[in-house]
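Only one chain is given next, in structure tokens, and it is the form predicted alone.
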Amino acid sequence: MKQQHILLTDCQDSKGLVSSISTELYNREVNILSNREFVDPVTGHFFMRTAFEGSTDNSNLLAVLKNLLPENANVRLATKRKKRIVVLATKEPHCLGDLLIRTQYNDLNATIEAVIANRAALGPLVEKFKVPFHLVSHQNKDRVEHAMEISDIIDSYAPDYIVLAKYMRILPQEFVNKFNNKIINIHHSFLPAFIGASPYKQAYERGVKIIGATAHFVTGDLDMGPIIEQDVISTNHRMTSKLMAKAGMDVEKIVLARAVSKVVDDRVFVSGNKTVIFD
């Protein structure tokens, strides 16, 4: 089977811009899988994903686009593969489970080189798919002492992302900035609404009637990153809090695992503060 790879162009619209990329790529005699444009109405942004497969001199392709395009376009060339991700957890099971049966039985592009987590009661889950697991403990350190412990561990498996299944720490700028465009965290609200702790709680004492959960990249301001996947389940009078929360970790895993699906595809483009996903 011949290499396929992922193309990612994002730019300032102009004339011509699919016309140039296609024809630089016939000229390659590569095949085109698949093309997918938008520019942004507003912005007048101009953003490309296109799947080829053949061979040829990858770092040459991207100068030649780089010259045929606008100034300061981002061009950026993947090739299809499982991409390798660590996950950050604490106690809570849901999400990371389904994440660990989702990539042992191939549903997801991707495998989960480590698991790292600041409280144990998730080492005996992580065993048994035969994923290293990693304690690092909290307790009497300060908040980036340990998340730059958890930092060199996350360095020796090289991962292309990072993903925080319920992991229930506040991570630092300087973490976050080591790690940009590559963190993605499940929070359980439908975002911009209940940020913060105790989402669901907030939820309840505000009476909605359809709670949610948001996957989103993690930047330097609490639960503001670029949103990737949301979704929504109807709630009711009866349901306290706590049976909202119940009612909610199928839809945080479901979320969670549709962002991880699109991010390690190559279908996400970070733009700002939003995100462009081609399906």
Contents of the next structure:
There are 4 protein chains.
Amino acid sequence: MKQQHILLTDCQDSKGLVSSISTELYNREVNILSNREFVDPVTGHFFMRTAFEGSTDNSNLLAVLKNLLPENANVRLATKRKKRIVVLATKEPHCLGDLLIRTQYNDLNATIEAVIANRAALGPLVEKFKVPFHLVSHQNKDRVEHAMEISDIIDSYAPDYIVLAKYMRILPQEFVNKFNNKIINIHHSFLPAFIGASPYKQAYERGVKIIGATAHFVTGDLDMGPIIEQDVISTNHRMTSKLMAKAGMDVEKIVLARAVSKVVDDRVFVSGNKTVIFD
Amino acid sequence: MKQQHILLTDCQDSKGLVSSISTELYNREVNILSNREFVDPVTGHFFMRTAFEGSTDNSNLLAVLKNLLPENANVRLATKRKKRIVVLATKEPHCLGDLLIRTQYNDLNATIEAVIANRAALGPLVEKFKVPFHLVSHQNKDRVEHAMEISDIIDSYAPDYIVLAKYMRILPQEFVNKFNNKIINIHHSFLPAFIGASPYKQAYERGVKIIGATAHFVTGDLDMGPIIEQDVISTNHRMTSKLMAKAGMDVEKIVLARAVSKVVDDRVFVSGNKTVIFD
Amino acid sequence: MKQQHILLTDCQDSKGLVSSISTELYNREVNILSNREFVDPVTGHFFMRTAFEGSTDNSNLLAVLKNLLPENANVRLATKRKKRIVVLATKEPHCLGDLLIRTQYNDLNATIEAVIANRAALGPLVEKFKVPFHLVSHQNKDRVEHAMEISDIIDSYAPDYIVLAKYMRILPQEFVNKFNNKIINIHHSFLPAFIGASPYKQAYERGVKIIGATAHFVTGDLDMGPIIEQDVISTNHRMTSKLMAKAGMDVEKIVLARAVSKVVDDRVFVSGNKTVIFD
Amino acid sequence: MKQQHILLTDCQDSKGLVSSISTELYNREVNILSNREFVDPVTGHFFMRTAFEGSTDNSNLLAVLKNLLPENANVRLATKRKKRIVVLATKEPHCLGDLLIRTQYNDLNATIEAVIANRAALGPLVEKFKVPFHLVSHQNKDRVEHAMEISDIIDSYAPDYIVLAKYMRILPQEFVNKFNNKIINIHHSFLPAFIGASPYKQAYERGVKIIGATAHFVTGDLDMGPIIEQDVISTNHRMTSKLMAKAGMDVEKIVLARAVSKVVDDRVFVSGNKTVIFD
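Structure of the form predicted together with another copy of the chain (previous: the form predicted alone):
In what comes next, the whole complex appears, and the chain from above leads the way.
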């Protein structure tokens, strides 16, 4: 199989962008596998994802495209490969276990380089899969100190993305800024409903008939970052908040895995506080 | 066909309630069609819905049951019949049109006695179905005055329920109190997300991947009453708030119709700010 | 607002198609609103839908594109306008009523020119909406004779599409051939499960936990034409086939309306026995 | 916590069944936690599931109830406990891995006593979880011989249920008869669509817009046993059968886990070729 590349372009829309980009790729005789574009009708911003096979002078391609495109265009060329992930977790095994099995059995285009947890409970699960496990207790540390300790460990693995698999601590602004658009979180509610702590308890108390989960990039505003994926399941009056939490685990792990899959396959643009996803 | 009755009981749970109620009905030799019960494990409240066929002395049944059951038990015996509905609307035809067709073609166990609107636009639609249409403009009236004018018209039809089919005005406390647990509203979001005005605009701005609709009883707190029914559909980055609103109309009308159907079939208990539904 | 056009191209894939088409449109200085393409990785067939605004010499555009594209390319230029529909029905009002309200209130980019039914029951509903209603009884006629009588009436309205809104008769091959890829049917099951008569009875007997509806183009093979849209709802042991049929009506009408909407918006390619849909 | 018991009754319906059963339990002063019943309106068969806490003379209870109930009534008293499961698999890890994590982390009221596979691939996964793994190759054996070899191993674990977690061999009638209503299979389609081999290939070729998975009890008729659980996800023209298979894995594992959960919680009655489920 030939090496695949993903060209990701976004810029202010103007006439002829698709023509310019596709003509440039055509002239280089690469084999275009798929081509998706979108112009936001409200902001007038243009997004394009082109997957192609075959070799070209990649740094030259980027330079030429930069020249063809409007000022301030973002052009990025990703080579299709397994992305490196570090997972942060606390004590719940369902999301983490699901990611471990998926990565180990090629159901996700990624490898888990390490798992970092603020509690010890998940160590044995992680070790089954021969993945390094780091316990970084938050006890007797302030929030920033704790996060920076984690940050140092993360840096030692040089991951492409950080996945919060039910990591139950709020990350400080410094940490979030450092890994801008690189941290994917799963929140156990259908955001923006039930922001913050105990969303199933909130859902139970409100008496909703549907519960959900939301995977999003982490920003400085709690549970307010760009949403990547959401899904829901039915609930009813027989479900206590504990039963909702149990039923919700399935949605959480599937939503998180779908979000990570889209991100590691270079299908997700972040645009302001939203995502544009070519799936 | 024999007349069907629905016995609705709720009270503080205690041992032997199912035994007492079912034995009493057994002794009266009525034919039990279905029997559903639920004890809320958090509040310890007992709910039971029994549908039966056959004649008994209904007022005596209620008296005997009251005597068997704990103090403050609610016991209600509903005879299966078409419920009388008054619909309030503003200018959108999709929910109203759907209800008109359903009631006229026996897909809902109800009749629409009248439609009251604060704008004229829906008059021609309502008149096609030979249903009285009342235009009660809100212009140059204060909120309470306007609502009381509507209330008087409603009273003249003595409805069982009032259905807000995209009625876009907030009803004052006096009105809501008068028709306690009798007013069913459709809100065009997946509550409690996007309370209040322009939920599709809010959804668009938040960049959610799923939108929904919620049917609920109206209380004094805006969009906070007991939820009867919710459903959702997928959305994506290509949908503007206008396209979301268009796609959402289908969910709104289906969710509202399902909620009304459950209420008019005497399947819904209101319990605090929640519903217990035997569907 | 400027006139919108939809350019629909499909042909055997070859390098440079997107470049050729988009460059040609760029040179004509039209304003491209959206551009979607797809290359089937199995068949190697290329599909492209381009919506643009602004005037160009349309017949010249088609000629030039034909010249640029591989032999046997299909190129079609549709002008955005309300499509003309003739509806065939039998006796169930839910799909027909839904289409009548949608078309009358601009929720579907189409007009219903006439309704033809083999029974009289729906006449009063249709007449409410001032749409011509033709009763063409099938009694004492053979299948072909009956269909050709309907065909003549259809011809008199010169519709773009024929929508079968729970029309419960099988159409003969001659009829289907005449209106190739122009007839949209709603089947009340999740095809290919429960082909043919009484799908809800079949679903009940099989004990499925989900039921559905399927909108598809009609071909000579019963319920086997290209699928446009499907959706499902949950069912359970409490639902008889009659209750399934009642619950299923909502899915049927929504699925049919969505399918018609996509077709009349020129979003649907038929490719062999499948559809490629840019929604 | 007191021991919980589940009383499962089914018999021909007659008047007074709920009264008899609930009065008998009331007199024994046990604490009823939940009570669900259903009378099939078509077959006139009665089903009841009662969960209660507290001690009674269980064998006496069964004898007394047998006496109270119509002839041929089935009465079963299950004590709430972890059920013993043997899993059969072939080479796909997603369902098996999901069950291993769930059982090990108490998300399923069961233990996996052993995994038996006809290929070696899953051995390392199973061994991570310290569960016995038996490779029973089917090569050079006839179907019955192979199945009986598996059957002997199963017997040595005396399981409550056998779960086929993508076990890709058809089991012979002798095997199925021996474990009547004890074998739960996951089929990777929305049955009864796409029975038999390669359902995703069939789905791809039919061009469906939704794919699904079905968990069912295994009977002698391939993919025709009583359905326990089904769910679906959307698909589209971009998905090859391989991509459908990948996307389908998530539905398969969730549907299988939900089905197993309901069975091991004694919520499922088998009635003819259907299930009655109190969830």
